[in-house]
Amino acid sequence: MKLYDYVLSGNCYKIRLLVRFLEIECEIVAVDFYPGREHKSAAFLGINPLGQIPVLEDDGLVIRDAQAILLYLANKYDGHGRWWPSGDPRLVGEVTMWLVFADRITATSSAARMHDVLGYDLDVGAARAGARSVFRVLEDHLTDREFGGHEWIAGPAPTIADIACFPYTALAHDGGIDLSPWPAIRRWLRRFTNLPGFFTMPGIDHIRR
């Protein structure tokens, strides 16, 4: 298995993340995103031909798109069915509901942040507002979650759902937002931070203070 891979990428950081709870061997293979945009160049457009990242390749298999990654693994090597409630067609559904609203989080949290980090020209205004909108819903599902006795996005445990929706809302800092006014969510991202088997990346590592 090989992972085409970006360390400030938070979703190659979905990926690395599955691959360590999974405990599954995997190449990383570093992809010179920013400054020298080596996921444009010719030899990259050949593995992935919409120019991002993260890439999986393994066993003749070659996908793109990170909740589309997490889906796979999650379905290949977790025997157990803990990330990725297959046998519950319910809890798959909203699983699935909620690794879409992680695409939303992209747009505009992950926006936000590569205009202030990797200086982006981009309306940076409206993918702030946007974020607001979105860590909005998010809070809101959270804190009903909590008065109904659960900690998670969905289900009784965490699933590929809330590795999908982590990064992005934790890196939501580095785009110029501000978490506080979202007391659910800084719980929840605390709470994800202290399963067996996490490991940080560049700019997470304020949560866990």
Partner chain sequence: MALDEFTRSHWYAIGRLEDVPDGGSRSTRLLGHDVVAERRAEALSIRLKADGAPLKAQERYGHVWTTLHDDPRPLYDIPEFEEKGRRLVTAGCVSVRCSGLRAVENFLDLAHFPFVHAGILGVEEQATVEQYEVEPDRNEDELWATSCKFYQPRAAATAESGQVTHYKYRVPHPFSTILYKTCPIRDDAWDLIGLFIQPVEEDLSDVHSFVLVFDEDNSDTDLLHFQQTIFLQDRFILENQVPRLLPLVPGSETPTRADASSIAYRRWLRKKGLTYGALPAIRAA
Contents of the next structure:
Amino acid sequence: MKLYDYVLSGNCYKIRLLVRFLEIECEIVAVDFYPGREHKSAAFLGINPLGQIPVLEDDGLVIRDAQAILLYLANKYDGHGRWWPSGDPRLVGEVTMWLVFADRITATSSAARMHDVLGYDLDVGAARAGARSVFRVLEDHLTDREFGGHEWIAGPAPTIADIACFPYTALAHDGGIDLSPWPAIRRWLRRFTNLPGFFTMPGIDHIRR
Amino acid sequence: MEEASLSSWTAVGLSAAVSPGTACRALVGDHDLVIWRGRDRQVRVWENRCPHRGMRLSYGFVRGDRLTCCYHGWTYDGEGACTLIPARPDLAPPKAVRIGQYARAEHAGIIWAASGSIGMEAPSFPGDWIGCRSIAIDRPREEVDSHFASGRFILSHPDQHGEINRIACAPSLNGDGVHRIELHDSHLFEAVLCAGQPVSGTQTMLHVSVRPRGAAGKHGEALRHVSDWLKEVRTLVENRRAGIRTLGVPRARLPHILERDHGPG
Amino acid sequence: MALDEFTRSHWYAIGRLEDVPDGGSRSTRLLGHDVVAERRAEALSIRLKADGAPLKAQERYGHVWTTLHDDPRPLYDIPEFEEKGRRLVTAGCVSVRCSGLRAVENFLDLAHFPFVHAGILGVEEQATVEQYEVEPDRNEDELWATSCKFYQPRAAATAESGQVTHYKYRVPHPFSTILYKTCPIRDDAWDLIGLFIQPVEEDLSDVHSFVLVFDEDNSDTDLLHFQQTIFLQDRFILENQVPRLLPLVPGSETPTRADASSIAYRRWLRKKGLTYGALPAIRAA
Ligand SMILES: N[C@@H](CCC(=O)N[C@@H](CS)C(=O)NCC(=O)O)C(=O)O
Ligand code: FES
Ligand SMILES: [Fe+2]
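Output the structure of the form predicted in complex with the partner chain; the preceding block shows the form predicted alone.
Time for the whole complex; same chain goes first.
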């Protein structure tokens, strides 16, 4: 198994986290995303015509999109069905809903970060405003979950929905978004960093402390 | 936000949100605060700046009853005196190093802070309160306050027969952003306390506690009820200026708060 | 804030060579001015956007350089760029909301390794910074910190185990700094890592960095990822230091003996009359 990876990518980090949580072996192929834009090279477009990372290769199968890869890995390698509780239709619905939601976090919080860190030319005001409204939805959800005695986004234990939503929430400040208005989010981030096997990426080390 | 000088007691967080061993950040206008709690359960509110090289202490970590800065590990005791410089453990930390402190108090499940020289006792609220939630509203505190004062917020609540009653919120206790709503016939709670933190000219954090009625097993229901109400309060306050009409919540879903029938005026 | 003469008199990197390919251009900002670099028929030209006034240009150390000054001081030499067998990786530019001076000071600092780069460049159990020397060179044009050493669990992309790493630091320019560290595979050589900082505004910096090393095991991309990992860890700190500008007034922060390079750097900046990206001291006077 092979992951096309960039150390500063939150989407790639999702995959590395699940690989660690499931204790499976995966070769990391370092992609020069920045400044080299290797993901837009002809060779890489042959692997993913969308020109995006992460991409996973396993047994001749090539999968792109972080959430799709999470689903694939959990289905294939999580014998206990913990990370993807496929036996429970309600949970399948909820987890999928938050997997899709994770892409909204990418579209807003990650965009703001690309602008602030790597100088991407985009409307950072709109990206931050979008991130704030997305975080508000997550905050309200996690607050409700806590009233019911629950610690995770869906179900009684962490799922790939938590993994999918974690990185670009934890990295929000890289894009100039301070998380102090959302205390339930901050509690959830801290819980996540306490999962067995958790490791950090640059820019989120402070959450653990 | 010129007024947010912390010259009066200001809510800066829920007690439960700063659990022992954690630190977090709160903004009150130009004041950048770190709030942290040691294993001794004492909460501290300090200037959010390490005297060594200016790093925000809210990203530091709490060990025992000390706060450690995440940049070079300078460690401070509960009084804000430096006790350790890891790069030079042989060195007695300079005595002059002391972090700016704010007066702080915990009442009604809420952490209150004021500038160090305040001569007044923190507001206290009798009874057993439980922190419900903190909610960010993207409007200045004056605006949130004026909504409370107008009696426009209606809190609905069921009595013991399951009948829905509605109560209009009372004006601020003393114009300091603290609003207490007493409910005599509610089945779920006796009172709700909303305390506004003026974060900036565009944002207020409302820290909300509840005095629940009945068995502890029912508290979750009371908290969720108030939290849902707060979401509607937020929508009402934020949408008013934008000229968006607030939609009524369907009856079937146990309405919490609606603007009064005659609308936002 | 008027630009001080010392800051104005220097050359600044404004992009990698690859960022200005033939037929291409790069718009950026330097010391509060919009500038455009472009290359036509192999020739590099740089101008101010506002009035089209041409600026001096040169290509060195993998980067494109310019200056706002008509008679700038010469760009400093880095002789190691001529050495055979070294590999150059330019890591691109990372923006940071802080004065470039804060970024230089952070780069010179050993004491943060165990906390900010825990498990890579330091461990908390061995956080002691031994005494080292810091001195300006003879003309006071440069600052050097020498005989620095520090225990590191994973000093470079190449390193598999811990070692005591020896360092030298060089500040040849108020907004540039280079470190020389023990090369894990060659006893007689130093590996270089450096920052060329482009002050966009007083409190906003584009940080260009490079790695110039002897390394036979890692791909360029591995070296790049390592360098970016370290710098993004620093970036979090730099964005959270208050104030964003570097205080040059003695007494506004608390240096100790472990901060010898910071003390010397600030003293050198004061002496040179630098105000851009710094807090009062000279400004008030
Ligand atoms: N929906 C995709 C988004 C992936 C994505 O945005 N990847 C970024 C790097 S983190 C990328 O490759 N961006 C380049 C592009 O979109 O052109 C996923 O979740 O994997
Ligand atoms: S800035 Fe806090 S320890 Fe150095
Ligand atoms: Fe560093």
